[in-house]
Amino acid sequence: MAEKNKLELLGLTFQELTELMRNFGQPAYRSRQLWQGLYRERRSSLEQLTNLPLSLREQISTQGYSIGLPSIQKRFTSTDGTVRYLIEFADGQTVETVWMPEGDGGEEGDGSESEARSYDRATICVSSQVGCAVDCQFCMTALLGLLRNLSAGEIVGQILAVLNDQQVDIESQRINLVFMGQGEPFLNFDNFVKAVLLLVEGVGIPESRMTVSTSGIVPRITDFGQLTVRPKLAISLNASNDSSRRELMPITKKWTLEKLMAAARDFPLRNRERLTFEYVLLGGVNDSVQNAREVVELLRGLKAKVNLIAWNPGPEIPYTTPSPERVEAFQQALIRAGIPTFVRKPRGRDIFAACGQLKRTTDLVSIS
């Protein structure tokens, strides 16, 4: 286990990080030049920030601080390119952190370095807590349970590890960033706005490229709503109406789709943005086109959008992957009724990396 260090540098905002150098009796400047090499530079450790005198990284370390950059404890990757990185924190803690390369070599190759390096663009699926309290059924996480939040220097962490161990320049490499791994990113509020103002202001990764997913946290998706920087929102439906969903996502018992659905048409969308509607179909539970058409009625008059995803098989979870023809059948009969809708491709399946199957599996997977 990792010792836990008391201060970490990494999740401080460039106030935070002025106070601190001021503090230090040092003169303005220095604060950008840590901020830049934190945030922008992505250094790992304070040997690293060479911008700043030897002196001052003395001092810093003196005084008990790190940067606070998580490590890659394995990786697993996908005969499809997806990497899925289990990342440890301080205290030992960890969680899963997702890669999904997309574009020229991210499809095929003959896994070699640098033809996994040969991508377009990529996406990172970020974790926001440590295991989930959210109990969704059919979701892998929901085995965990909840042991505690990530703060915002650790979700940032875990995008600066994949970035680094990925070589990617920021500046001309396009990332996208979902914050769909492990954990409910509402319920870990602060820490994940603070966390997103940080990637837009620090790293560098404009909030256009980024979508958080709720499982329904009524409140919450009213005070995202309000942010001036936001990402996209995404809200996990999975089910038509209350009975099944209260099956299938306790929460519904506090959140009905009722309430839900009043926050989702309150929701203030910017020019050209559509809400997204995530649904994972399980076979003979929630597949039918009866389901379908009762969705069409929950999102009648929403400028909205519908994924589905066929659910990604998991040990001890008791569901199964529904038919093409019954994905099919279901994406039709809410296009017919003018909803865009897209079946998800799974990434990582085959290396418990797709959507549902986060929770450590490191005893099932070879390590690449």
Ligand code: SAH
Given for the second form:
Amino acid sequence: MAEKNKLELLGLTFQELTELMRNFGQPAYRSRQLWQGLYRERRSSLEQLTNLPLSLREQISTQGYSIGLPSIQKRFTSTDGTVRYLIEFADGQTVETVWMPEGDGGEEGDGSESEARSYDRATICVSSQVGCAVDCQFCMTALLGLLRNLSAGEIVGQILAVLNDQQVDIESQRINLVFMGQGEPFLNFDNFVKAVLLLVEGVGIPESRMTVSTSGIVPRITDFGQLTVRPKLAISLNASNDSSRRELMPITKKWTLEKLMAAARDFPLRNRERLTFEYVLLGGVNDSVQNAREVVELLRGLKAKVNLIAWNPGPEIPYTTPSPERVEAFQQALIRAGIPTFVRKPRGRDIFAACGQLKRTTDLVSIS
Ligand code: SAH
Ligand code: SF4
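Target state, the form predicted in complex with S-adenosyl-L-homocysteine; input state, the form predicted on its own:
Everything in the complex follows now, all chains and molecules, and the chain you saw is the first one.
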């Protein structure tokens, strides 16, 4: 386990690092070197920050600082190549981060047969909190409850740990990030926003390759729209009317579908950008063609696309996965109404790595 009570460098902005170096009596260019070493070169220990003189590294250490890179406690590898990482932070808390080689789960492939090239394209699914407070009835993460928020440094750190483990060259490999792991990013908004800035400016992943998914924290959707640097937005719709959504996602009692859709309509989209709506299909619950028609009405006039996710099973959760025919019928109903609609291919279901399955399962015997 990493040491406790250390001050962590990861999470500090360029300005904050500059301030720190000034306090250490260092020339300004040292902050640029430290920033580069931490985020672009992803050095994992002070000893490895070899672009800094030994005396400075020692000074940083005696002042109580460490890099603060989380460690990889476990790896689970799926038959489809997906890897679920159990990432451990300094206080011993863990979250999951999922590595999905070859794109974004196949939801919007270019139609060509993609060769199984060695990972020049991959998506990382990122956690923003340990557990989640939102309590969606179909989601395994909800069973953990909210254990704590991740700091900006921890949000970034889990990504760096995975990039290092996969030996990613950020200049030549195309990495997408989806903030769709454990937690509700918009209930840890400031740390999430800070992490995005560090990832864009420090690590070198453009925000155009990032998507954040929210269960519908309405005031934060509005705040998010005002940011100059922001990922794309996905909204977890998951129901076609208010009463159904209240049951599936209790948060709907606070922020009704009407308020959520109003925020979506007001959301300032960039050139050629669309909102994404995710819709988990639960067999016999929200997956009828009538439900699809209601979704069409909800989305009328919006520049939107829909990602359908057939429910990923987990123990203790009383739903079923609809048949492929029912998924197809739902999809076709939306497509006929002119809404681009994709079915998200499940990734890593066999290792509990797929959407809604992240609850730190280590006993894989319970799968199936
Ligand atoms: N908390 C955020 C992001 C993480 S969840 C949110 O809810 O949007 C990412 C997606 O997985 C959400 O769209 C959610 O509705 C979906 N999901 C949750 N549990 C699922 C399950 N068991 N099967 C399929 N999708 C699920
Ligand atoms: Fe939290 Fe998202 Fe799961 Fe809902 S679906 S409980 S918001 S992680």
